[in-house]
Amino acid sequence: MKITAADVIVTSPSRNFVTLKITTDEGITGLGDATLNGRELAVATYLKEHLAPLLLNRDPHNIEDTWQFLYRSSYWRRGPVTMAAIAAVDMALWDIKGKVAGLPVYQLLGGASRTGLRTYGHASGRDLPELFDSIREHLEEGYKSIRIQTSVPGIKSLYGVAAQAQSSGERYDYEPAGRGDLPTEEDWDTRAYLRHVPTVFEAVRNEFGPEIPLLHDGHHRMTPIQAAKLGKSLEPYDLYWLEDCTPAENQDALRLVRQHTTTPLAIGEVFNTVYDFQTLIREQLIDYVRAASTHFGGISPLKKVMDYAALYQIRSGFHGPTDVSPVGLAAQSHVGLAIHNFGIQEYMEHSEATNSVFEQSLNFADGYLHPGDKPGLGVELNEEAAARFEYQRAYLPYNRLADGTVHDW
């Protein structure tokens, strides 16, 4: 078996996504996400220019050895930009290989560890009773665990907010790149903040008592003191975790982190490769892996990451936001299934035109996601629904403090 075609499709249902779509000789295809929220077509670009000419001919069963000589041949290695283009060929190839041999991929990787994955859903709230309206809906719903997310008195927009109006006209939970040719500003206090999320914890435990799982997303935006204040402040609520408390560039700030506050630490979500979880693993700094399989090189590092993650029983704790299409989804599924230190995983449903594009045999029932027994990944792209979404130029907002500094958005 060979690879006659390697085509990259871009398409915007309510968001844009990369996907790669990788062709052998005997017809059977693959499906993989690119997708690198805000930069979409530098991730196509690289695909089409650079390596699905590198792909033709090639045995697609080889997947280790192809994502090795991706990696390895470019000489520059790693960042989001060639790290979702390989991960792309490495979910179409696995998805190939699962379609030969009959099986979902979960069962290529060990087969089943559970009968289905615990989710977590996103509440958020301009204030105290449209955020509790917001996590009884998601209850309702059949979430089980749920990230907490709140505007803050002194801040006009902030992130993680559903409700907030968006220059796109889009749901800030579809997506929260605006449409245009410039990103949106948005203003920053971290002060404000500290002073706030505590309060939000206290009102939510009030209300709905200490059993659920709550999460919380502080997306880099502290300093190492003003985490470690956070997470110490948050222990008399009982988080499941608090994510991306710090920029994680700075992996000596974790270490600081650890010695103020128990609450657990999910990070990684922006993390390319191994070697960015290395130490934070070894040196236990970590309790979950946020890492994405869009962008972290697919399935192949993944597992493998996981595999040294549970040398110190850390879990995973997959990024899974509407930014990873449905093929990305249901590749990280797949691992989440098979692997024995899986803890949670991130789930927003996609829009009904995403949906669309995207026809998947993942279900979502009682919290549970299951990626489904179809052979493959079990997504199929359907392409005459995708080119109806043309690409949209979109950015991510970015932050301001006060004084007109750039911040961490």
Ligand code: CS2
Second form
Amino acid sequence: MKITAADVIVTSPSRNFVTLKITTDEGITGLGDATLNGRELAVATYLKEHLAPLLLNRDPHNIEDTWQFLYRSSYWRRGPVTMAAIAAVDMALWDIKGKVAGLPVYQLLGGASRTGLRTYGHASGRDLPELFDSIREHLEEGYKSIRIQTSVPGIKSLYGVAAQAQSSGERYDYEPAGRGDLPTEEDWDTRAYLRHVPTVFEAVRNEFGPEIPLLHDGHHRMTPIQAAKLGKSLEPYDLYWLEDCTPAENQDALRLVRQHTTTPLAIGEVFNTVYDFQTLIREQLIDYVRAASTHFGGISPLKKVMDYAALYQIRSGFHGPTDVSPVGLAAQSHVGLAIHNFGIQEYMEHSEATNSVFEQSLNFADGYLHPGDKPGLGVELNEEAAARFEYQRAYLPYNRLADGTVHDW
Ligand code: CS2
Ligand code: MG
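To complete the pair, please output the form predicted together with the named molecule; the form predicted on its own was given just before.
Let's see the whole complex now, leading with the same chain.
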């Protein structure tokens, strides 16, 4: 079997997506997600200009060799653009292998270790009544675990509150990358945030009880000691996890957080290789691996990092926002179904417009997600529909502090 074409499809239904389509001489095609939110065209160009020529005439069955070839032959190795491009190739080759075998990819990864993936949804609100309504909405939709994000008095606009208007007019969580020529500047005040968040979780526990697994995303905005303070102050509310509590390029920072709090920690959505996790896993500084197949080099390395994490009783919490396309979500759902150390799957339903482009067989019922049993990944791309949605430049917002210092968003 030979690869005869590697085409890059950029489309923008509710937001920009980059998809790789690999075609073989037997007419079987495979899809891979290469969407890097806010930097999409960098990956599209990397694929078109640098990887596509290397793929032609290769045997699509040789997934591991192709992965190692693309990683090592670049010389410059990892990084978000490179690893999103390699991820798309890896996913597409697993898709092809599944179609040839007549099996869904999870069967090729060892079969199902569970009947479905327990998910969590994104509840949010500008105030407690709006937040409570959002939590009720998500419980009615079947979610059994809920992420809580709210506005903070004194901060005009911040990450993760769906009701906040977006420059694109889209729902905030469909388009965290606001369409426009320049990124949106938002404001931030860590002390106001640290004062407010514990009061929100106290109110949520009083209203909804102690059972529901609650999650919160710190979104990289705290220093280690501030993260430690928040983790400690949230202990009475028994969180399922506190995510991205502090930027983790310096993995040692998590030692300080770990010393001060038993609140479980989840990190890794901005990581792109296992090396980013190495200290965090080996020293058990985290409890959940937040990688996404799309940002982490694909299905192959995602399975490897989870096998490494299993030695330390660390579980998965794969990153599944709407800027991971239905192809990327399907890919990591196949991994999540197969591994033993699955924890929870983030699931934000894609918009109707996105689902008109990506015909997916993901099934969400009673709070559980299943990738379906179609051969391969189970997602097909409607290229006619994709062509109707032109790429539009979009940027993720960024923060500045009151004194004008730029800060993590
Ligand atoms: C967030 C993401 O879902 C999450 O946990 O951190 O929505 C993140 O903001 C986006 O993926 C950025 O593109
Ligand atoms: Mg996050």
